[in-house]
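Next up: just one chain, as structure tokens, the form predicted on its own.
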Amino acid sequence: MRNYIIRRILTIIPMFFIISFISFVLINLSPSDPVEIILRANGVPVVTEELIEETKIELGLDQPFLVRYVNWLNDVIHLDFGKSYVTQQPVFKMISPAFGYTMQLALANTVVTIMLSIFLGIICAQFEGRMIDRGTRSFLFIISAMPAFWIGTLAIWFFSVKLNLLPTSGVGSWTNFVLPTMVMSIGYCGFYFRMIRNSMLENMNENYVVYARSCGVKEKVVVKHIFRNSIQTAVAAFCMAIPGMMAGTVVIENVFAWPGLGRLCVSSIFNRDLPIIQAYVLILALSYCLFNIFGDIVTAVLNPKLRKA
């Protein structure tokens, strides 16, 4: 198991270089001139060609592409993502608090989604084809098809405006988590609970289940074994839920005025603040890689056969 974990962790190194290079290339393909953005953000009334060239030399943007990539990569390794074009503040200083808020929301959504998915998946598998199974699947199918911003707007109107029970936006207490967590979890739960339900239905027809029931094993014990074998297929998906929700909080953070990465990225896109966008893309891509590897490790712990794969 130790060798398997080491091998999986070492794959992060080439992934980091590939992701960083692709993100750097994509940002540099932007038609916007970063020098012109910086000058206009600093209130320069007239942007001349001479001023643009001087600023390029000052910022090192006149150097060849690979040289600029190596310099940027070296800074990123030391957690220096450059400075914002608009505010002139360090990008790391702006991203750090936003990343913390996004992680809090993503973790809350992940916990609620996993708990609801497991509960509904077991219930629907136990009562396959009955009213509770068909009703749950139909309800979550309809909810999952609705846009998150529309559900969020309705939730604010009903729970905050009409009932005056929950705050409409911002952070500060646990009540601020309720509406965004509820809106996001419902949408994701429609996918994950089906995965558990289908996996449990497949395992219910396995020979070990028939043998256990023929031996008079209690149904609770049988369901426990079915669930343990079924959860292995969903572990990787659950581990990917956190980075998926980090990327999916863009709409929710803007609807509920949540000061996270998604809201910061949207404002940076409108302002063409390329360093923040570049850092955002890199962080999310690395998050997917890290949680994917974590999911493989957890799956290998549950299923030793995968360690030799």
Partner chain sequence: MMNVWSKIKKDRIAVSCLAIILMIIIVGIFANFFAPNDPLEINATLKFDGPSWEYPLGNDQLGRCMLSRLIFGIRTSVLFVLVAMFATISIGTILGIIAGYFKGKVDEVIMRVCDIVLSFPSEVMTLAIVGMFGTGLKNILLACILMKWAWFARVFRSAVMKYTDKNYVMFSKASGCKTGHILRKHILPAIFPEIAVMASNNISSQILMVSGLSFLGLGVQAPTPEWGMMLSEAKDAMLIHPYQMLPSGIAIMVMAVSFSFLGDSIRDAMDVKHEGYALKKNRFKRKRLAA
The other form holds:
Amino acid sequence: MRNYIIRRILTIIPMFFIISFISFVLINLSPSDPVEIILRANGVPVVTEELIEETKIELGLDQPFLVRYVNWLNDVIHLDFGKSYVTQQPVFKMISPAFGYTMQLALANTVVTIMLSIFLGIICAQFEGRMIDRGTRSFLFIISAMPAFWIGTLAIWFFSVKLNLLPTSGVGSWTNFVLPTMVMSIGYCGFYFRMIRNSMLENMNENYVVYARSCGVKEKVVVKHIFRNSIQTAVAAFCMAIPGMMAGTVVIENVFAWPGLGRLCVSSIFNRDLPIIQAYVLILALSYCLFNIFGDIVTAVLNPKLRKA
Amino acid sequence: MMNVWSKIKKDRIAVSCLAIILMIIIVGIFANFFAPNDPLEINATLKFDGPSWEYPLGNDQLGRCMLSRLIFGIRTSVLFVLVAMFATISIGTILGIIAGYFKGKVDEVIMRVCDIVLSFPSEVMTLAIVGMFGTGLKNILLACILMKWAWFARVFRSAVMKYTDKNYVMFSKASGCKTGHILRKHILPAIFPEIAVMASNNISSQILMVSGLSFLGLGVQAPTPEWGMMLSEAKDAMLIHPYQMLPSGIAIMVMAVSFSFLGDSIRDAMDVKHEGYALKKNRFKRKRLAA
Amino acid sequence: MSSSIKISNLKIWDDRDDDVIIKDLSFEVKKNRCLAIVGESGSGKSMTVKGITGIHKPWIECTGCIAFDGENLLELGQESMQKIRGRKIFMIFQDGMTAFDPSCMIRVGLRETLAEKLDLKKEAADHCMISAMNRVMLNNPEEILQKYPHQLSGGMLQRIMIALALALEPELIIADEPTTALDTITQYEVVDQFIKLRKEIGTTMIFISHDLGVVRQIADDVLVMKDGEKVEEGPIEEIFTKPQHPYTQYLVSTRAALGTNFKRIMEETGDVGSEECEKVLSTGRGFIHEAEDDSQGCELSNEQGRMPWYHWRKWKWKIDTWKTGSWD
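The form predicted together with the partner chain is what I want next, because the block you gave corresponds to the form predicted on its own; please supply it.
First the chain shown before, then all remaining chains and molecules of the complex.
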């Protein structure tokens, strides 16, 4: 078990190099010249060849590709992602508050999604084939096929404009969390709740359930065992859900004017502020990878068959 | 394969979904013929007008005909996504078949590349690619293809592996059929239902994603009509004219729902295991009758 | 303590497609007797006992009368059935490997059952189980309790279930093909435990099997079933020596033929008298399903020179294929 965890954690190292390399290459594939972007963003009126060359040397862009990569990697390890082309501020300083906001939203979403989908999954598995099961399934199926930004705007219109109950956008109190969390988690819920429901149904037909029933164990205890076994598949998926939600917040953040990573990234795309995009890709890909490993480890801990290996 | 088709034909939901999809595609292809007005014609006097005979769904913030924009939007929102999906599936199928059928070194290499591609969250990489190469529908579709093929390749590889061990494939191999012939006549038809399920489930998420990016302004650039962008324009006028948000939103929803229902039906038709589920009334309580 | 059970006019059908599984079944098991129900797969043996304990799928419906302990079990609600199950009627399943929650230690399920049925605290439950497990010849019971199901063999798990029966001292034990999934040697040991179990707590027992050799060792009476109906019923010696119904005759004769075949092979390979051979014969390797015709015998003799395990596996495989298809 310990070996497995150590081996799994060690895979982060090659993954980190691959991820960082790809994020670095992407920037360099960009057809637009970074120097020109910087000069224009700083309001330099006439961009001459000379000026471009000068800035290039100043930024170290004249060095060979690999040297630049190693330098950049060294900076990244020291949490220095470079300077924004547009604001000239360090990227880390711009990204860290946004990361915090996104993390808050993603966590709130994950918690709500997990609770909601476990609750609905159990209910629907218990009442399989009945009205409540079919109704919930088709409702969530349609909801998850609706574009989140559409539900989001409709929700803003209804709850904030029409009823004037909740704030339309921004951050501040807990009321700001309600709409984005609701809109996002209901979409994700459709997927996870089906997974829990199906694995509960599969487990219900297992022999050990019949045996426990035949031993006269209380139904409550039997359901506990079914749940314990069905949650295993879901746990790994939930671990993957957190980075998935961090990435998935892009649209929601823009609808609700949430000052998170997604919004920062989209505005950087418009400004062609490459270092921020680069940092965004690096951070999200890395956290995706970390949570992936975390999910694998949790599954291994929960499943005694895997634990020994 | 035939069995799956005949089951789908009996499924009313699947048939109606297929009908809706085909209808929308046809309308999109012949948009010039179906659209009542020019989608780009600006008419300042008709700003935010309600439905009328000439403009059945009303007019948008520039007085353009909503229905015509919706119909022309099919091309950008649905047809281009379908084309991208077709490219993704082709790449995924070819690589999946190569990996699954020939195995060995080729398989190893393809699967490693897939692992790397799959270790990046697709939403993030799409944003990254759009960020690097600039906004536009072309780049979004390119990003979709780049991020999704690995997933298809992996699923199809395992499907192919399942079938290469089947007796009839072994027999064809043993009786000296050409590899190309076996792939075309045996493997491809066998994995076709799986392709169909994957494709229709993915198209709906892809439509949502492309329209979502257009909603953010990263996709189609104005004034080309696109559903996501129409929604984004309608959002700005939300306070006074909430009605504006409905046509494009409903259009996206209908498209996505149809494709996911269709995918579900195909899966159900393929899957014999779950046939018993919810067949008839399931009485949960132990109901016993005295003699 | 033990009680008799009387089943009359039991009818079981699938509510989804109105498929009748048991047509009209009546039988009685007297106090302290052991009734064996034999018949091929799909004859409704398992369904009958599931109907008795009420652990069938929700869409299965039963009518008739199951008189046990002065009550009609079919009229009882879920609550009172749950009280009866385990304490009064105990079931032992075919496959020990899947009978325990794979993600918990063995003791978790056992503790829950004992807490529910005997009101025992954790330590007391463990203690109770340990002494019962010693009685069924399980070594290191303390260790076994802390193992996960996949770490134990099918035979061990089967014996744990028997130990649980010993601890609960039920009035009626229903064993649903408890030896089918086991290999020959383990089977021999488990059957031994069953005989002991009967001697020790003296309960009424319904023993389902398609293995006539096992049935002969353990049962007092035999009920032969075919297609959801009773074919023949009677004391064990009568059934084996002078079967009335042609189907029963067929079953008994194929078993005898197979036994002879097996002996012949063993003689040819010189294995007769060896320990394995004796065990194989005494547990009655003659499954009903085998030896449909003489060709089976030929097949076996072609493969002479191999260990009996080989033949056993081959038969086991055949049973599995038959189980999925129709036998007739």
